[in-house]
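One chain comes next, on its own, written as structure tokens: the form predicted on its own.
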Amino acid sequence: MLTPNQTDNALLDRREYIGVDEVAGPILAISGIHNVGYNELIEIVDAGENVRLGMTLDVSEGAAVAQVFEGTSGLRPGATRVRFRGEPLTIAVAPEILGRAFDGLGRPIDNCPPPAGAFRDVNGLPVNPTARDYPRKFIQTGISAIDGMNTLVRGQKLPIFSGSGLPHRQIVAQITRQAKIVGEDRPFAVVFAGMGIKHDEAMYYLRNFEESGAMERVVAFLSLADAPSVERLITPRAALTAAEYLAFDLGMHVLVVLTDMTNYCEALREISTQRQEIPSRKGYPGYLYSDLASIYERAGMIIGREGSITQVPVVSMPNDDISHPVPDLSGYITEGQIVLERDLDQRGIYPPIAGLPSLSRLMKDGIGPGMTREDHAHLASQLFAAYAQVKRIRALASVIGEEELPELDRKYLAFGEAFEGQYLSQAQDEDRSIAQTLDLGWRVLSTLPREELHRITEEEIRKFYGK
């Protein structure tokens, strides 16, 4: 039974409010109702008796304001109807959201009912810090550059930092394609969320998931480059909010696949504006690094679930700077990044992963006896240190000319030839082992003198080198 509180608090949530104080942007203000809750969901109705959703941003002393996903256009402040829902946005999960399509705000646009199913609040729930279990699965790409340099490990966030024209859609797609666990039957879960992204891009993911058999086990939603832009605030949320039912109420591991970041900082960036905010960087509002991580932080695992969240957002580049401040602050927050490279792009080399800039912080903890091999981390810092030479002979040469330089200095541009051409470069079906991208690892290693390898014990000298 109600208390008298709750009873009243009930009937002013339904409680219907006749004009707006400002209509801007995406945003209306409005005033003299009751104390409403923050992240409140709202209904906006317009002098046509249509119906719009929203949500609020900012609360005070019988005062909102609000966002509108729908947009505002038509809406005039005297003629406008507000209700206050008195509960946050939810969506409807269920095990029939596998093989799913819904817009930005968990809506199905794959002309299917909606689940039947309990619904949870986009916003997710925080997880206790003590709680989380650390990252140690190894996860297998197919992909040489990931795997054997740069590893995906289980409930790790490792982003891909591209540039316009990078193909990062067709490594995703390919990640999302062949990623398993090693030695589990278990294939992964995919929740993909398009933000802004165009009509034949969304497509191509699509039409790649079910061309490869995959789209049984994908969930995506899309909030397309015409959709409102506020509604891609909503969208990775609702993902996660879809990838943490499938994880940890169903057990499954989860691949989260996120793109484009940047897209959704620009419409972060822009109610920033319209909400007169004092800018930051860029423009950009100065809790963007809490609000990348309120994102970012939702991927991991718990202590005594089976399941598991892995995320690969894309973060685009603009103008390649990898010091913007989305990329930037992205690098602080999650383990590391897969930076795509314009050189090997044009070079005809895919994937384009950059050797040096790349980066997983939790490649120690997934790889080694037991998970890859145990020749896996020498061999990736010697690899790293030689490429890293092969770059400073490069631009030695690119100065005095190939022919002034020694020998030695010679046999490593082969070595960075042979690195980029059969260890780095791929094809975009091609499936690699951990043991096949190893072992070309050390085929490509063994162009260089024994004596050059510094970070290679001689008993794995002995087993592989040259065989």
Given for the second form:
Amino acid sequence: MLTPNQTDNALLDRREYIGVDEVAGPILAISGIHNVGYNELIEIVDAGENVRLGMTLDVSEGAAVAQVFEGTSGLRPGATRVRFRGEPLTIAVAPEILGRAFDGLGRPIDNCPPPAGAFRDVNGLPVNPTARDYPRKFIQTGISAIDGMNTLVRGQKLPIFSGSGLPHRQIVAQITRQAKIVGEDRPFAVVFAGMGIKHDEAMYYLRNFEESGAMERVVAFLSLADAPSVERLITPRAALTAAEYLAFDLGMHVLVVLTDMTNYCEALREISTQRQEIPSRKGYPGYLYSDLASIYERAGMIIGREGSITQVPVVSMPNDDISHPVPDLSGYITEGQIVLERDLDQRGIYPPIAGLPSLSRLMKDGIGPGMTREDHAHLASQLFAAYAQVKRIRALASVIGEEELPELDRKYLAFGEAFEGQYLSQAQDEDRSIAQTLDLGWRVLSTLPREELHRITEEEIRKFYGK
Amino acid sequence: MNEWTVGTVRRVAGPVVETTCTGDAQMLELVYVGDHRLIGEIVRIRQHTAWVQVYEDTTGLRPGAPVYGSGEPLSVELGPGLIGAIYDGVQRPLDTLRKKAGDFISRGIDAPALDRQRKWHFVPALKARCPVTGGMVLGHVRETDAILHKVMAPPTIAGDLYMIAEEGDYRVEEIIATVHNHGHPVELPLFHQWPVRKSRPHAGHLHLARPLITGQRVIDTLFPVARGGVVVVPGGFGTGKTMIQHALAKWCDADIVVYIGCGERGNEMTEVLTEFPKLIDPRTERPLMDRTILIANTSNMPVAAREASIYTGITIAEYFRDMGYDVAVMADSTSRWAEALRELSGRMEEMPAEEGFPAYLPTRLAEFYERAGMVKTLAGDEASITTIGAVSPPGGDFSEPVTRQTKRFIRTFWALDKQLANSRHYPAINWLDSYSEYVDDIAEWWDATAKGEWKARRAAILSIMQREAKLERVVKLVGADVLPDSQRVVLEAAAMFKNAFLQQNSYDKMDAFCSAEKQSKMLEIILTYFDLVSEAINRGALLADFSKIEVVRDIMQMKFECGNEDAAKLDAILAKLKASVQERQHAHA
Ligand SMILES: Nc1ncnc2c1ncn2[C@@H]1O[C@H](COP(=O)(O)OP(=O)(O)O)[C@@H](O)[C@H]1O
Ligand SMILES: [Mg+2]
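Switch from the form predicted on its own to the form predicted together with the partner chain and give that structure.
The next block holds the full complex; its first chain is the one shown before.
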């Protein structure tokens, strides 16, 4: 039953107001209205009868401040009409969203009607930690650097930290093409959110899905570089709402690609600056961490439900700086990171996945006997340790010259070459099985004397070393 | 429920709500906001305006909505049923919420922290007519096989025991005692409430003298923490803060563990929830969950409740301390708590100090860490709270405000190092930057365990590690080959210490926990290697003669191959080491 207060609100919410007080950047202020709700949808009708959507950011008695997703350009304060919808922004979900494309706010851009289905609040709700099911199923991406050393598991959030000009696109495309659970033939559905990326970049992805015959398993949400930047604040949320529907209502395994989260954060900074909030680092708002968490934490699995959401966000590092607030805070939330390295890229190594700073925090639970192979954990650990040694020796060699190095150090350099040239490197269409990846790991490791392999048991040495 | 309207919402912008209030509103009062009755707390009052920090999402809240007062401060329920529970930041039981509202946390759902239906077997410990003071044990409830719950008189009570319930089964709300306080009867149920922001009283601080044994070698041997001590673990993402906190929650020898997941990942709480019931505590032989309480306010849950979560956690810890237990509190991560504080402060338009944090950040940090300590309880026992706080400095830079301010109030510092973590040297605790100010306090205990040698050996190995750091600087420029053997043996011993001792794999069954005895033997072996080989070199032997001796392999593997109780095996390695060095020396001569 509605309380008197709520009944009043329901009536008031149909009102339309003419004229707003102030328009500044993407922000609009209005007064002389009934009391409206915080974080709710508003419709702004401009002089040309075009409806734009917005959301309230600050509500007080008879007044509100809102952000306008489509931007405020062309709005005339006196001729603008405003309606408050009394509900948060929602998108419609139905099985037929698969194969469709939407704009950054979840409206169709493929000339088909909106899906006929239930409306879902794009903000979602936090999963109760007691309802989560811990991710442990190994996803084979066919990329050795990932499968062997930074294993992705179903339900994980594992971003790609990239830099301008680095091939994150190709890697993401390769992952979405090749990702599979060994022994299952159910392919992943892909939810793709493009935020602030260029048309050709979006096209690259979509073409890729099409060529691999995956298009009918893809839902795309596109808020491209020419769309108003504030729209991007909704895009990942709309995409994840669709993903949650596919995963937890329809029981599908969903791979969510969010690119580029740095563009998303810039939009957030824009709004925050406009509102003159106290910034923390580099002008980003103090709540950037919580805001990012409200997106990344929408990955995972739920006890008793079929599906899963695995996130592969792309986070670009401005000036290749991993300590920039966006990659930094992302790294604090996601379950590891795949870091691309310019030096490897310049040496022509694809995929240029950095050996040391990359990490998969959920790897331990997805590998080993019955999942990948019994030697996987120790092998990966030893590869990391040996590669760290390579980096040290290379630094020394650059000072004293390679000829001056003791023999053991030169062996490490040879290992480094083999590791980068054979193990890391592979073709964009090369889909390695996990067994191939592990065998390759042993092959490159066997360039080192066995006494150096402290992280490997005698038994593993006997079984795999030098084979 | 005793409540009335104390105000009306005037402005909503995020988790802080500005209200017009009546004279009835009190500072720090628990209130319910709007039709959804969102839980909130009054955090500032100025004339007719009260600011309410709301512990649930404020979406849809409108100006004009009512604010209901409770007349009480934000409190936790303390009584049987806490152990093994998982709560959010304001002590809502997450498993009950799930039963009521499903897999997602929606707004306006509430449930009592302690199960109202469950019956507990109460055994009285006092007889009627005796005098009762606060903290006195009225009786017992066996809460888990590992924990005997002492039902105490609330700290503020004093008077004569008029009635005490007979042994039997009671629900938490049932009255188990009546105390006459200056002629007024006060009825005491099986549980009581305590405001989270107020520390529970005790009868005085005691000297710290015993270590909290964590089973982590780099901690116990090099940078130990005393029972009742305070530690901070700062580190960039992926350096191992959570792994250390989890390892301590699993293996430290506290009686009770309160784990506060403050603004971190949901899956990490799930991991604890799935793993702990299956892990057996070696001391009690009971599942670890039988001594654990979880507070989970993950990063995607409301930010105001994150701010409250550490107080909820520490208050529960104090309650068990008052029963005479040694409690360990892990807070992962206090940076997220500080950020919540910053966000709330910003929304109230307070003047920021450094990097947007409010000027009272250091005061709040001090208050939180002050609640740790070894104390004499009101009931006369010795008990402690050890607090281990993780800090997540932006960009891994330890000069930022939260790390810097926290350092003022703690006495053990475990500096996590990105470089070490990158080369998969775990735990990535940097041995040059970390410190413990408890070494002298606990030396006596340790020396008793390690036959009088702990402090001396600790100093010896640290000196080797410092010499190594200096030599490494030379090596970086010219390579190790130019160093004389008397210096290369330092590098060799340091490398052995790093690989065989400092590195500890939490995923390895045998290595995850290392007993104090095993640690001290392992250190002895490594130092013996260094001493004997150095000596031999001084007498003219070559380092190359020793690096390939077979026992080196045994030393490198001893952490994986020798059990915690397997002293004989370690003694055998030591004997073999001595013998083979001697043999080599003879061969050389
Ligand atoms: N003692 C350890 N043993 C094995 N692996 C570890 C250890 N400490 C850290 N790690 C590895 O480092 C990763 C990151 O650790 P975590 O504690 O989650 O970092 P943080 O909380 O500092 O971000 C883990 O997922 C694990 O792979
Ligand atoms: Mg962590």
